[in-house]
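In structure tokens, the next block holds one chain alone, the form predicted on its own.
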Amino acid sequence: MRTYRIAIVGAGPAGYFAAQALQNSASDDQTFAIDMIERLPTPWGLVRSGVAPDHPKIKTVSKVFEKIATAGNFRLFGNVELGTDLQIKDLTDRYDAVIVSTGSSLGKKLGIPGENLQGSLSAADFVPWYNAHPDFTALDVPLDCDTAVVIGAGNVAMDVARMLALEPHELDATDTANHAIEALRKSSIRRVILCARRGPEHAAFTSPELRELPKLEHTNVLMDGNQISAARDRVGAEPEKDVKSNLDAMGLIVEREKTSHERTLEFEFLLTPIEIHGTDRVTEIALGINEIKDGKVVSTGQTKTIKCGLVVSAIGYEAAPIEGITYANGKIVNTDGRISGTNMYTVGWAKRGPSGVIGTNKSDASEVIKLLIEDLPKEPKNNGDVTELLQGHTVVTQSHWEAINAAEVAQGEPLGKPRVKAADRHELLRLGGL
């Protein structure tokens, strides 16, 4: 029996699905010893720090991750950072293959004047702030204004807009970070405007997300019926399935009986951010008004301004670079997951960019693992692992993580929450008994 040692860098969905594909590929004559390396004390990646707290069903995939982690021949090395505690060469020298599944954690920039003013944030910072990511607990989120503008037309933009627009008590039964719930309760924001550059038919929202919006109990949800009708005319009688589903869901929002709540979430299409105004902080945003001609989004030359104190951009993500790996266009340079000239592979968003849903990573990882197994040498390296390099370093193992997980769940139970997340690294390590 040959046992190949495989290192997986990044404990998010793509990493776990890669581990699962390896486990499923074990045979009578070869098996895999998997070491998963994660820089945070907590695994699960975006399932913990990215999925909106008011969407708990999506997080149930974590049960699959725990099954993978306890299936044998799997070790978690949490609280271990590549580039600081370990180097890429440490892994490529010791392991038969290294899989990089570090995702895309940096928000793309708008590239407009005023973007660095106080009150202008990226969703890549704001989302982990309300999800208790240890690196973002001190983020400055000014909520002392009445209007916030969200830039983007995908589910992340919608999550951000919804979190800002809903009545904070609706978060009491969720695992939203305590510091975020406290801040949102004091928030003065009553109007949230989501601005999309293109038309309704181009939006990257998914229809289930749109269909949930009318269920907000304390928030008016507004769309311009004329914009939706014009989009229907542009796509014709037989639009693509996803486009039809979205426009149908938008139609339901337009047609529903008007409400008169204190809070409002508005959708505005065909607007491009041009400049954010303010001296010390954001006071308004200027946007160019677009139109669609011959199927293309073009500027009309007209502009409008929206007075606001908070702007959150959600226009995409890029991978944070790792020394020793080549990046281009916000992702790792690779061919079908292979990183040329190395024994390294990549899966998930680091490989293909921020696209698809959590389940997309399963088929993606499965295809890459097939290539990895084809490339394996006849005999394993047997060069050891990283254990000796981490002597004296505080490593969060699977059993430590299980202790953290159990403690958070136990704290949430009497409050009717799925868990109370610890957002401080030291507190997380303490809960793990470290």
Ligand code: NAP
Given for the second form:
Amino acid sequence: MRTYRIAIVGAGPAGYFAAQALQNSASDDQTFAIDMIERLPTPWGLVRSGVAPDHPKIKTVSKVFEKIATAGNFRLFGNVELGTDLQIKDLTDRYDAVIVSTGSSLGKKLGIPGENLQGSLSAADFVPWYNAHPDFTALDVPLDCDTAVVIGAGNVAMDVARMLALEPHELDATDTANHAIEALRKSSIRRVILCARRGPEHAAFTSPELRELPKLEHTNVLMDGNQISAARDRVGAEPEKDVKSNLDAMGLIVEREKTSHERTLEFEFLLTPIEIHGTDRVTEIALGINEIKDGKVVSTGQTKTIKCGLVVSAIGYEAAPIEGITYANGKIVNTDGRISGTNMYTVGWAKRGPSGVIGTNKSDASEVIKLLIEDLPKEPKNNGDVTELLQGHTVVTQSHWEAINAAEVAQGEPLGKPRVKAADRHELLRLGGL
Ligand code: NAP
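Can you now output the form predicted in complex with the ligand? The one shown was the form predicted on its own.
Entire complex below, previous chain first.
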């Protein structure tokens, strides 16, 4: 029996699905000893720090991750950062293969004047802030204004807009970070405007997310019926399935009886951000008005401004670079997951960019693992692992993580929450008994 040592860097969905594909590929004559390295004291990646807290069903995939982690031949090395506590060469020298599943954590920039003003944030910071990511607890989120503008027409923009437009009591039964619930309770924001640069038919939202909006109990959801009808006319009688489904869902929002809640979430299409105005902090955003001519989105040359105190851009992500790995266009340079000339592989958003839902990573990882197995040498390297390099370092193992997990869940139980997340690294380590 040959046992190959595989290191996986990044304990998000893509990393776990890669581990699962390895476990499923074990046979009578070869197995895989998996070491998963994660910079945070907690695993699960975006399932913990990305998925919106009011979407608990999506997080149930964490049960699958725990099954993988406890299936045997799997070790978690949490609180271990590549580049600081370990170098990539430490892994490539010791392991038969190294899988990089570090995702895309940096928010793409709008690249417009005023983007760095106080009150202009990226969803890449705002989302982990409300999800208790320890690196974002001190984020300055000014909510003392009436209006917030969210840029982008994807599911992240939708999550951000919904979180800002919800009645905060709706978050009581969720695992939203305590600091975020407190701040949102005090929030003066009553109007959230989501601005898409193209038309309704081009939006990257998925229809279940749109269909959820009319169920919001304390928020008026507004879309311009004329914009939706114009989009329907443009796409004709037989649009693509996803486009049809989105336009149908938007139609339901338009047809919905008007409500008169204190809070409003508005969708505006065909607006490109040009400049964010303000001296010390954001006071308004200027947007170019677009139109669709011959199927193309073009500028009308006209502009409009929206007075607001907060702008959150949710326009995509890029991978945070790791020394020793080559990146281009915000992702790792790779061919079908292989990192040329090395024993490294990549899966998930680090490999293909920030697209797809959590489940997309399952098929993606299993394709890459097939190639990895093809490439393995006849005999394992047998060159040790990272344990001796981490002597004296506080490592969160699977059992420490299970203690953290149990403590968070126990804290949430009497409050009717799935968990109360610890947002501080020291507190997380303390809960783990470290
Ligand atoms: P996304 O789906 O790619 O959407 C990005 C949006 O940003 C697009 O509407 C894009 O418009 C817009 N955009 C890009 N550059 C822009 C610019 N310079 N100015 C204005 N708008 C700009 O990305 P995402 O929302 O970050 O989501 C990432 C992935 O995670 C997606 O696959 C998403 O479905 C998934 N996700 C899923 C869920 C869920 O299942 N509930 C929740 C969150 C995220 P153009 O189309 O015009 O480029």
